[in-house]
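In structure tokens, the next block holds one chain alone, the form predicted alone.
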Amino acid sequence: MKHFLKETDCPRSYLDGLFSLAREYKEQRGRHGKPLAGQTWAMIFSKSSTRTRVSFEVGIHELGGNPLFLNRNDIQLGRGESIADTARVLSRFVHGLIVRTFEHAEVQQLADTGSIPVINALTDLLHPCQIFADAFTLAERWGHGRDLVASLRGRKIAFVGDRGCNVANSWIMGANLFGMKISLAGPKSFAAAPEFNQLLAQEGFAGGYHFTTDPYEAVRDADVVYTDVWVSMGKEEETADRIKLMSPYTVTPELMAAAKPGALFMHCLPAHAGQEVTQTVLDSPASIIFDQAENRLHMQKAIMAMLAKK
């Protein structure tokens, strides 16, 4: 594994080791090895964040490294200096790059032209770190002994709401990688971007999901009900239209009751209670949203440790 830009950058043969390492880091926090000792990892953020920034900064520190936060406005990236030249220069200074930005092509170019590992901390197309942390969160609950990844196979996840967002895209990729089934529900007009459909086909996952405009159909027999905000960063001008179109897709206690008994609720946060999900669901025993948030730290540490070995 050279970079982590999309889910399939982690080969299936690596999954057991990666999930086991994340569990080790969680169980032995502060008492494990320091694979980033003597290294500096730069974090280039074009989008604001809470969980992503804090989990990566803390994770780099706990692995023995030095986090270097670079706001996009503080450097010359795309403003007088090409992305390719930025990648080549930073490759002379730091040992890895963590990038949170808009265009997926930007992280791809940084990886293609630099000589250090690059991690996609979110683009408009994909959010792979979130999905791996989510999958680890589920495997913790369902797995027994060392069978963390195996516990995901055959399970069904239902994604309700904006089926064209980066988290929905990444869950389609992740579900196919982990051997899960995925059903999505949302307005018919909110289709996946052509770029994503092309990526699915390249990965051999074309047709690897079910879509319906009926949220109750989507959640039938689902082990997990997942949603995300209806208005992603950069789409604020569409707020009124999106809320109107999405209003039938709020995750309510009634919708959760239509899923499999004992189904879990997940959300990558921040949540807008009363829009994509009710406060009652957020506060319910089915909700594991804060376990997801915590596990961003442990899974991302495992990903950085694996990349640092190369």
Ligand code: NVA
The other form holds:
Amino acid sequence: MKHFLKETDCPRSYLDGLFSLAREYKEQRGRHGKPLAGQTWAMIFSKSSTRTRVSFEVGIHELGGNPLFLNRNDIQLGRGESIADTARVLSRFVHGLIVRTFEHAEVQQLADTGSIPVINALTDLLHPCQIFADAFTLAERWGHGRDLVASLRGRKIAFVGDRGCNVANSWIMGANLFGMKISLAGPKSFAAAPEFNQLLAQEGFAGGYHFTTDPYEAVRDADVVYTDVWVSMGKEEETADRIKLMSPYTVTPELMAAAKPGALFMHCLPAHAGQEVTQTVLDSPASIIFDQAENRLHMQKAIMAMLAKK
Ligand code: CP
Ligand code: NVA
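Rather than the form predicted alone that you just supplied, could I have the structure of the form predicted together with norvaline (NVA)?
Now the complete complex, all chains and molecules, led by this one.
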């Protein structure tokens, strides 16, 4: 694995090893090897972040490396220096690059023009670190300590709300990669971008999801109900329209009751209680939102260790 820009950058044959390594890091926190010893990994962020920034900074440190946080506006990239020159220069100084930005093409160009591993820490198109940590969170529960990746196969996830957002797109990719079924419910007008449909086709996943405007239809027989904010970063101008159109898609206790008995609730966070989900669901025993958040650390450490190995 050279870069981690999208779920399918991790070959299927690496998945078992990656999930086992994440579990090992979780179990042996602070007592494991230091595969990033002597290395510096830079993080270029063009958007806000709590979980991603902190989990990467802590994770790099725990693997023996040095994290270097760079706000886009503090470096020359924010003043128009080209992506290619930024990638070539940073490749002379640091050993890996973690990038949160708007255009997905930007992470691709950094990867193509630099000579160090690049990790996608969220673009408008995809959020693969989130989905790998989420899948690990589910596998921990269903795999009973072994067969982590295999335990996901055949399970159904229902995504309710902004079905065209980065997290929804990444879950479509992830569900296909892990052999899960995925059903999405949301307003017709917030469909996935054409760029995402092209990517799905390119990865051989065209048609690999079910879409409905009826949230109750989507959650039927679902093992997991997932949602994300209705207004993603960069979409603030559309706030009023989005809230109006998505209001039938709040995840309520009634909607959870229509899923499979024992179904889990997931959210990548940050959450807006009263919009995409009620506080009651967030606080319910079905909710595993903070396990998801914690597992960002363990899974991203495993991803960095694998990339550092080459
Ligand atoms: N889920 C997630 O990526 O959170 P942050 O935006 O806080 O990093
Ligand atoms: N879809 C959200 C995810 C935040 C982690 C956003 O892009 O803002």
